[in-house]
Amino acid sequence: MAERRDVVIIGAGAAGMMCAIEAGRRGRRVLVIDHARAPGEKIRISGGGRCNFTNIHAGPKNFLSANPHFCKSALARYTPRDFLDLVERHRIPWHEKTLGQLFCDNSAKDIIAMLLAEMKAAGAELRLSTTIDAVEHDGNAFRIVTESGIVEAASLVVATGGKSIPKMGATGFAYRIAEQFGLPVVETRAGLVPLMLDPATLAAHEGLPGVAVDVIARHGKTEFREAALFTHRGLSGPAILQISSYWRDGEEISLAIRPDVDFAAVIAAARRANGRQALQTVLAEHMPKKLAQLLVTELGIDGPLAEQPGRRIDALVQRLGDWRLRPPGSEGYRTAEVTLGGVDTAALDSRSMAARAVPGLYFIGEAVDVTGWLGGYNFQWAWASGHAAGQDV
């Protein structure tokens, strides 16, 4: 005999579990059943453990998507002042780091044991170690088919999340089910991924892994500043993640050293005071002195200041605003902190996340088409995206 539950929600991650608050406080009888044997596995690791779980200024401009206006009716209802009033109203002691992004005091595990707090008061139910074997629809009601029995329901809620980091157990499972019941899938890619460099590349950048610097990082017309961490397989930092979500294989990216710093007019007013030093030695004045060494040799430069010519400064001042790199790939998804791409937004709908022509059936977090930048974004749309479809089911 089948158990019987108004919603069954597959993935007790962070979209999932907000989605069973919500659905609980309506009084919906609610099962949230995941194949891991401890719910919230991605907020736990997050933030180095601490959890980036909102930011303060998110907003459609913060996110990727073949439709980029999909996100705003969710984000508009569901706002990071709204998940920050939980959170203290939990008394979890937090903090601001850069770039408006919220962090806890003292561990993600702090986030967990709220979101696991609020489902049980909303009388939601949880059930872990739990493998679906099929997912079916009888023309009244979703059956799921685990191991341990099946389970009926009117709403059927993926919350499975993306292919990312598939050691903690993610899988392309909320892709399948959308292909499943007719509803297309926009190809799905690493997002926010370190880069690799050529093998040759990486042989002239012997020395430098390890070394981080403030940068601008470019693709296109998208830039960001924050660090790059120069890394044994290419490149990795916050500016790299971050662009990382708008390059792809193959396609060249560009580096502004230290942008902060005016380099012309640092090397002029160092060549008038002792032209007698190297150039590498004023460069490290403003960078790790790898770096400097790197640039400088890169292009021939060698012997005092006073003796380079102008066209190898210029060379080399033009480097330091604009240097081209071809990174042939990225590490893929075994370190990918999100997955691009994902259900197709046009098969939702925005204020719900219900599928248009599939009725009970809602997709959220990073398992539909909204990737965040790097920050807290992509909590921000699993709190937000998960709220919107608890008040619908």
Ligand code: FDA
Given for the second form:
Amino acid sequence: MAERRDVVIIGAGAAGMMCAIEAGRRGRRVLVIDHARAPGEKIRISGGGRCNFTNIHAGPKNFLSANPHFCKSALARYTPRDFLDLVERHRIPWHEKTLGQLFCDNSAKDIIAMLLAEMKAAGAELRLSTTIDAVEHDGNAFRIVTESGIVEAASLVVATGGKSIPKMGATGFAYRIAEQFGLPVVETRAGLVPLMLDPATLAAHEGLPGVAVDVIARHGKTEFREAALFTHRGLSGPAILQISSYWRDGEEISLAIRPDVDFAAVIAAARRANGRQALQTVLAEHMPKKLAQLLVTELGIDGPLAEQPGRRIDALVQRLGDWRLRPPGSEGYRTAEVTLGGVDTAALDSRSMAARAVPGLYFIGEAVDVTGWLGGYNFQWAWASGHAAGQDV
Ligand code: FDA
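Take the protein just shown as the form predicted alone and give its structure as the form predicted in complex with dihydroflavine-adenine dinucleotide.
What follows is the whole complex; the chain from before opens it.
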């Protein structure tokens, strides 16, 4: 005998739990199934354990998608303020860190506990450690075949996220279900991910790992001003993670080091004041010493400032404003914060996240081809898309 529910949600992550809360509040009989032992594992590790749960500036411009308009409706109907109201109702202490990013003061576990409490209050049931063997549709209802039995429901919500961090249980489940029901999937790739550098460049960067500097990272017309971090494998830090979502394998990125400093003027003034000092000494007043040393060495600059020909200084200033690097690849899904691409929004209704061609089937959260910048945007999409589907199932 199959169990019956109104709604089955596969995936007890951010989007799935929000959907369960909304659907439960509407009186729907909801079952959330997850193969993990605990719900919201990515919430738990997010934001360095403090969960950057939203961004007060979140809007459609902060998202990548083949259809940039798709996210507008859901984002407008469930805003960062709406989520913050929930957080405040649960008396969870929070703070704004920078650039509108809101974090828990204490622990990301506060957010998970809040969502579980809301689910319970809404009467939504959670079943963990449960593997899905198959999903079938008989024309009326979905049959979700699990190792412990069959559940039938008129609505099925797929909230299984993307492929990032497979060690934490991420799977391509959503894409397989989309394909099974004939829905297109936009090619997926790792996003918000550190970029690798080739062995020769890494060898030249010896000593740099651990060095961080304020940069503008550019790819084409897109740019982010935040910190970049040199690592043993290549480049990381918020500016690099942000630009990685726009970059494709083998393409060039450009860094402007300390964009707030007019290096031409700084060097000219230093030459007038004391021509005997070395150029790296001047640079090191504005960036970590090891980076200053690398930049002058790479351009073959040696000796006192007064002896440097103008063309060398020009080359250095040019390099500081537009340092071109060509990462051969990224660190991939192993360390990526998100998965770009996913279930094609052309197949979904933007108000409800329902598949146009398959009544009762919904996709929400990271599984969908909507990916946010770094800074709380991805959770805001999970809340907003989960809320949208929860109103419709
Ligand atoms: P999510 O991945 O959260 O949940 C999917 C659920 O489905 C999981 O519980 C999983 O176990 C389950 N599942 C998967 N396959 C299944 C299967 N076959 N059967 C059953 N269950 C299955 N974003 C942000 O806005 N602020 C932040 O601070 C961070 N920080 C951050 C840090 C790190 C290290 C990572 C990896 C990611 C972030 N993110 C983030 C991104 C954010 O975590 C992510 O976008 C959301 O968790 C996506 O929510 P979803 O509910 O769509 O998927």
